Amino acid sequence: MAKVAYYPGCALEGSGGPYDRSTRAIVKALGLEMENLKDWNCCGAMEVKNVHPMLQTYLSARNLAIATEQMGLDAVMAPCNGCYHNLKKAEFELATSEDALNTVKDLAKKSDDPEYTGDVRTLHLLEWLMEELGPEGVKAKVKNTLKGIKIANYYGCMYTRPRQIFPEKDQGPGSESSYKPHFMDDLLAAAGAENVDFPLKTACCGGAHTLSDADTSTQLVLNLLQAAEDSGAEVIATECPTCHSGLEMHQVRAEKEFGIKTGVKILYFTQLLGLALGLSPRKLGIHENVSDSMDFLKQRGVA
């Protein structure tokens, strides 16, 4: 199996700590190999693009160049949707714009950074798991089935948009779909979960507006929570630290500010997969989630 460079990004070393821990735990349990990306920098996910769009491209290109030129690896794995999106966007821009490529090369030379050559690709954690193991490979490792747990798989809006920066998607059977993604559904179904038909799996959670317009973010999250419950879900599985934090925090805010209570639990898909692999809730950081799901998981016999 191919080793990848692991790019945690800023969020997984901060508010997304449980996602980082559960990612590392399942990678080890599944027998996969990754190496921390050396001397990585922020991908410029939020404010950097407002300073200059090219700076964001350069920051992402620097991370990709380190993987190939200093570590000898041809793939960077990013579990965060925002990081994944920005690294893929840089790949696209540098493959389609000679001006952008020359600018990035000039900046790298002036900064004494490795030069971006394009001989590297970005993978989301979901894609890496599907590529290396697939549902059957995961199923073979399951020790504690998620059978009977009804899950709404939430992919967020940045995992598939904009369409042009993900040329590997929508390539027929076996590929991920940008319109109806299914990789998380496939992996959790292999672990025994019952996936519900969740119509808002790619809707925005309002994560980028959570500080500037909290009411709008709360309403967008409420739409997701209530749609999940209407679909019969007991759990929303997430794959992005920003989405996950937004769902948890605005679930609390919706009850406090608007008196609207929802009971659906929120867990990273890595935490659910880790439970199915027989890992302890503590090792997966479940006790660090805002959404308290321990009683529910114990009742279902997976914790």
Second form
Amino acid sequence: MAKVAYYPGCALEGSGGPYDRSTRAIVKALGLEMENLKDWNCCGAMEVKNVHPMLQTYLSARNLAIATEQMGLDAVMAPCNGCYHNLKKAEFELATSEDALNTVKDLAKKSDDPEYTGDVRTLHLLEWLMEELGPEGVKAKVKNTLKGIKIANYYGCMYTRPRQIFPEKDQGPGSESSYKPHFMDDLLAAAGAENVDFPLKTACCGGAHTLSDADTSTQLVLNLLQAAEDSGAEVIATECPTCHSGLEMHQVRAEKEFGIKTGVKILYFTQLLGLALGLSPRKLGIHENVSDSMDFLKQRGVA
Amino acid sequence: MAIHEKTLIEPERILQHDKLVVDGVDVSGHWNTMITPRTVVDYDDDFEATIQKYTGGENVHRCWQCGSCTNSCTMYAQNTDFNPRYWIYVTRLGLKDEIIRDKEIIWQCVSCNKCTNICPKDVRPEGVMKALAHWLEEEGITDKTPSTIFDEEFTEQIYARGRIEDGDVMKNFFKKTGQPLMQPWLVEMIKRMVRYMPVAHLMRMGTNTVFKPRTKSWGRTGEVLQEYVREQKEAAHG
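The form predicted in complex with its partner chain, contrasted with the form predicted alone above:
Following is the full complex, with the preceding chain placed first.
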């Protein structure tokens, strides 16, 4: 079993709180072990690279170096797409550019930070669960099947793009696909869900402009919500706090400002998996979601 | 989906007449539309090199105009005037006026990376969109866009504390862009959010706005990074 550091990132400690709580709860229920990444810093999300790309590379390199140099661990696990993407991008940049590596070393020396050695792996929570348990391992622990709840699995942009920075994807059977990701589908199917054929799995939610260009984000979110409903989904499962907050915020905005109401529920995949593992909605932070799905979940007998 | 072209005839060069007589011949009717000829003389030989010095614009010279970026673009699907392929083309030709013509929409790139993912020449069009937007701002052609204001607010918090506080980002962004914090849809969202929220979580969120999250071992890191970025920008833009 890989020795894994858990990197929640700013979102999971803030607005993505329910994702943090449900992640910790399912990791425990599934018998996996992780240690909190010590005194981590923000990955720079989508914003910092626009100020300077090296800034983003350095922020991620610093986190990876903490895991190896200070904690002696093999891998950093991030449930947030933004954190995961940035860590992977830093790994890629530093493995392919000596200039970048030298700059990071120089900045670490000046800042008195641990030095990046490259001897570390980045995993998304989905990848970690697939690696350690896979659908069969999850199925063995299911106590309360999701009873055919129809789910549109939504992966967003940063889990798959650009594919150059994810060398382990698109490697044939068993690997994740960057064009048609399926890990979340596989895990939720193992928990008894019925995955609908959702064509916008990796479409953009407009997360980068949630506030700075709200009209665009609302339109992009509406595309997702309406396509999910058209696909027959009752729930959109998310695996990124930015996508999740964006979907929730703009679902409310579309309703409030444009009078367009959509009925599809929005839940973190960890919350759905947690219900299947027999954990309580409160423990999974379902009450903390903006999208109110409690009545629906009770009606379907899973909460 | 086909790779769409953009017309090179600007609306203001199309002249339509109710009645038109050319060389004594009445050509009214089907022949009443004329296009003002245009000779391109306003190009800037150094423009491509200028954009390459901006973050994200480094690889613009690699483009061979296959159109994959525009074809895959999230924003193009919303508005066909948002055309990365065209902007890369005119950047390489040095036609700054063509960029300036679209100054109000270039910044709207959502960074979904579809273009960068599909580009066969590693142009990284997403970066070029950001480079063009920053060039427009630095030249004083546009004001700072909401997107840049958001990026800078975010980065300042990281320089200072190593972490961001999302409530604080939102509050400062609205303040800096002159928008009211209490937008009706946000109020509605917060109402729905706190409806069943456990008190402990509410208290934690409240505490975060007063005692901002901080990386304890941040030490000099923020200052070192800030200094590095300042030096790099000075070297690139003088």
